[in-house]
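The form predicted on its own is given below as one chain in structure tokens.
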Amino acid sequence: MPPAPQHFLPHTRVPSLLLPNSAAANRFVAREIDKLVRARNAAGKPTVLGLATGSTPVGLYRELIRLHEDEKLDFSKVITFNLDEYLPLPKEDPHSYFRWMHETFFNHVNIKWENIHIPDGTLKPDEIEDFCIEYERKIRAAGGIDIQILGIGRTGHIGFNEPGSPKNSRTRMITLDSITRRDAAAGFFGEENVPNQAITMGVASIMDARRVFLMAFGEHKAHCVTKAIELPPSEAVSASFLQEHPDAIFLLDPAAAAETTAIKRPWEVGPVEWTPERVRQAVVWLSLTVRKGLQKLNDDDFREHHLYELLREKGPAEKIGEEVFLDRLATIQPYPAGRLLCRKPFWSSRRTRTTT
């Protein structure tokens, strides 16, 4: 079977890498993976790998124990590190992501439990900043992380790095965002059972990561993933930070990509073939940017918009207008689900009323 086809973005801060399925995406990160922990075992070394929790890495952890079943990836001499946990949280809880960690990934592949390390969700108050001082030497005294595997959040945020997180934070103790608490209550049976608090690996944390992989899939990334890969970095949005790394590069699928200028408006970016279906797309969203109907368009509004190419090869701007127009038209249905002629209209079964 050949490589599904995959491209980079034009016009983002950080590499992002356009791909056809969140499969794709995680057989690309699978083996970088397995060329990396391969390459160390041959020359007798640990690996050392960071780790995300959630809905976003699962396929990445079955490829990869489906590399261990079918080919022998050894993960004897692999160390890993857990990005957060919730706080307050048991250990055996089935929302804990020390359980979730075990049940989805660790209990499949031969890694040493004495190899795992994940933030401790049943720490006391006066405990929780020695944990995280230590949990930070742990880290440097294993050689630091290798590769570093993150999702995002809708708030943009890496980890639990909420809007505010500042780009030399460390292992910490954070306050969980109100959006954050929310999109986790359908795994909690309600927002108000979601923990207020978790530990995290801050952003400095992540950073010193020698190679970083984000993953983003679906709609409700798209509008994350573009504030992180198109505008400055800012603590609004820990994922942008990433933006000032040495080796980082987002992984998206078409549906996550679907806000960046380069899908949603490519004229912006380079030359574009202008087929029907595009120029209809340009038409459509340079009336609705500039309020003004199809058949009111100007030469003008087309060439403040960056769409010179377009009022070249099929203008002026009244032909282009008129055409998008017709074309729309055409696609109305007055009666979508067919008109059913033996139908009494609705006022037919009324009484009327009589008067003597």
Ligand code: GLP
Second form
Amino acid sequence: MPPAPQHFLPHTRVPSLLLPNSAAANRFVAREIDKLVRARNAAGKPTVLGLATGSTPVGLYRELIRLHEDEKLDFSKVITFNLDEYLPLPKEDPHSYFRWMHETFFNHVNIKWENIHIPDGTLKPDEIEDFCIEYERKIRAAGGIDIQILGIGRTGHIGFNEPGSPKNSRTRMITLDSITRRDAAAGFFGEENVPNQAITMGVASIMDARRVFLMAFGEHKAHCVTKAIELPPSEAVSASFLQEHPDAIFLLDPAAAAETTAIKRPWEVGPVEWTPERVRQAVVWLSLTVRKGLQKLNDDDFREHHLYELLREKGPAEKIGEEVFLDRLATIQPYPAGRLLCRKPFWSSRRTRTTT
Ligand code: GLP
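Next, give the form predicted together with the ligand, keeping in mind that what was shown is the form predicted on its own.
Once more the chain from above appears, this time first in line as the rest of the complex follows.
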């Protein structure tokens, strides 16, 4: 099978690989894990994986299970650390990440139970701090995380590092953002059932991993992904700190990449071929941005919005605006149900009344 088309998006502050779909991203990350685990197994050494929950990594876990079953990928020397857990929540609760991880992944591979680490959602308030210090110590004692898997929340969080999480934060208790709780509501059968707090590995704990793969799929991730990869790193979007990581990659499907400059306004990041579709995309975008009708656009509007090349190739502005206007006009169907060519007299369609 030929390799699926993929390329790094230009103009991002962190390498961002655009893949044709989530399955291709899952295969990409699974391959990297597979290579590392086999190399470490051969050397008799452990592999330390940082794992995430949520809908995003499900396909990756399925692929890893497939590699275990069909290609004998051996997890017996793999050590895992999960990013987070709701608090308070018993392990056996149907919504706990503990249970989710076992049902989705651990129960299907030959990982040793003693090698699995997940923050404990059953801790009493006065036990939390010691637990978090010990969690960090265990990560260090295992040799540090080799590969960290991440999703991204709509607040731009990684793990549960909600907006305001500092770059030097470590494993700790955190209060969940209302957007995050709303997003989790369906799984918990109502927002009121979503715990208010969680234990999460910190931004610094994640940044310590040797390699990081952040996966994001679907249009609901497009805004937070764009902020994370295009705006300067800030506490407002904890995923943006990955820009400072020496080996972090974002893996995006087309929907999650849709708001990036490279996709939305490609003419801003390099030369483009002015195909009719691209001209339409640019001119409609310009008209919406400057809030002018297509036929009112002038040369300055094009010049001031990185569209000088389009102006030079196809201008002047009035001509381009008019062409796009006529093109759009041609798509309007005045009689969506089709024109009635021969109208029958109204009485011919009357039904005969029958009395019963
Ligand atoms: C939760 C998890 C994150 C995850 C995020 C996105 O907040 N703590 O680790 O990345 O949800 O979830 P999903 O992949 O379902 O969109």
